[in-house]
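Just one chain is shown here, as structure tokens, and it is the form predicted alone.
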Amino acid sequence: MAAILETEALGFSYAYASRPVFNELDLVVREGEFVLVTGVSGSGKSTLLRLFCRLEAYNSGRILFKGKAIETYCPSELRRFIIYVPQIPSMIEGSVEENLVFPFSFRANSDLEKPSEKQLSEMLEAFYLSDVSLRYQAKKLSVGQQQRLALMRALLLEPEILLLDEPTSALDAESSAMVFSIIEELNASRAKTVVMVTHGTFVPARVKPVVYSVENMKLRSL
């Protein structure tokens, strides 16, 4: 499998710190790969998945996307190709629709047709959330179906890379299962490539992950 997103030699220290996140850190993500990233809190994880969308700027070294550094594209345009999502949704005032059309409102999303409610009636189903109305408002779901929807609008954008940031965190068992099982069919049936951050004892039943573990400002093979 090709190489879609690469570090070479990454450094990146926060102003205020002693001490670097990441040194000369090296890493290979290829296409449908579900690569998980494991390690302690604070030590890196959810940093890294923000320098790949360039929601942080790093220091040394290069972050390269489909081989060429990430700053050649414009923001906008290398976070439709790489989408992260963050451990709490985000959701607007709104139904449950709006929030997931939203993103087509940006100028950088112009060219992709906005999907059905046909189309967005369907993917709830797949979702577990066939009970879910277009127009119930958003914010008043729980935050396991809020997961759900922020999935689901990163989908519709069609992103070749998804960054899910410890994305059952904040989950019951049940909910954390529902997420993991959608997770688990978008890279097997997909070939969705996926970065996640987890510090829990996930193990993919349907998928052979790449495991990285974040120690000491490096990662480790696992």
Second form
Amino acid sequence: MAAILETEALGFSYAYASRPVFNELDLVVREGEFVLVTGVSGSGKSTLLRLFCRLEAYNSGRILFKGKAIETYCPSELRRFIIYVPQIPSMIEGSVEENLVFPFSFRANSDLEKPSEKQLSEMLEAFYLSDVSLRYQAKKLSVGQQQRLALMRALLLEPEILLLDEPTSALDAESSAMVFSIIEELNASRAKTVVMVTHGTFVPARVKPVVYSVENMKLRSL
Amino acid sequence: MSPVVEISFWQLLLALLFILVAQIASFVYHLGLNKDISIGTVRTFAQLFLMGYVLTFIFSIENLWLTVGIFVIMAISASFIIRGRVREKDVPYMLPTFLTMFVSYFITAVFVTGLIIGVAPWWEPRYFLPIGGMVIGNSMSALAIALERLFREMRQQKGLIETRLCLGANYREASSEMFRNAVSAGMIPSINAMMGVGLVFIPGMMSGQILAGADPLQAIRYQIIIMLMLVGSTATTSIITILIVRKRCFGKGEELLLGEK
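Having seen the form predicted alone, could you give me the form predicted together with its partner chain?
What follows is the whole complex; the chain from before opens it.
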């Protein structure tokens, strides 16, 4: 399968740090792959995902999306194709429905059709949220429910790559199992490319992941 | 109308009793303001006397470039006072702040002196500098409030801004209410001043004119022009400055450069 996301000799360091986070890091992610990035806390796993969607600016090397440097895309359009779901979901003030549809008001998403209430309700069911009303205040939901809502919100924009930053770190075992099941389903049935960062020992049951570990400012294939 | 009562040097010193009261209050209640009150008092005397001599000199020679030069110095000083209040190090905001202030205030002051009051020439220092000073002084406070609010909200709402960016928002869409809140916060004091003027307080310029023996009905005309001018200049300066500085809060990839604090 063709490469969808690549890094070439990627280098990055934070302005306040004496040691770089990444140095000459190379990675190839192919279409439809399920990539797991592991590593100790503070090794730069989340930073790697943030670099892919330009939430951080790298210092050297290149990042390519579909063979073209990510700088050649308008940032808001790039972020529609490569959606990053942060570790702690962020909800706006308002209902579940408002939280799901607000991205459709952004200019970069103007060509997408806003989902109907029926479609949203069906999706809530598929995400184990059938007991949650579309009128309910999103900020009152549990973190596990908000995390599933954040995943739903990302998927409604039909991204090509999902970047997931420790999506179950704040969840109990039951909620974690639900979220993992959804992510596997997305990759297996809907052929979404997934790059997921985790510090745990998640072993997908239905898909075979490509696993890397962040070590010494590079990625090591496991 | 009674003539202006001259204030002698000893009468001026008598006014220091007010400062004495403030110093005693600070000492008794451990406010820690004694040093600041002392420095402020000395600066008030020194700066205003200096200004008095400078204005006397400028009024006597009536030179366009000197008048504009003094105006530039006033705008630069205002920029540094804003920097002292805002204390933001991650985003370079000084240059856009100064340029916007200078251009906007200059246009406002020229408009008021040249067109509304109709002074000839438009830069007549006796009109241009006090009016320019009022625009700079009032809008400076508004700008400091607006900038401080913008940076604070951008840092506090970093998670929300990044969530929007990640879902396809451009930097303007991601920070729209932080922009609105910052501009509104800066403008509220001058709008409140319009509400209270004449009811709650008599503005400084109008009081000065009345004390100097001017007809109150003439003084209010000047004051109305000044109040409207201040709201207009505060709005334009705040909006333009916050638009430019907000852009500077984001990098080339529209990534937020401010970290959470």
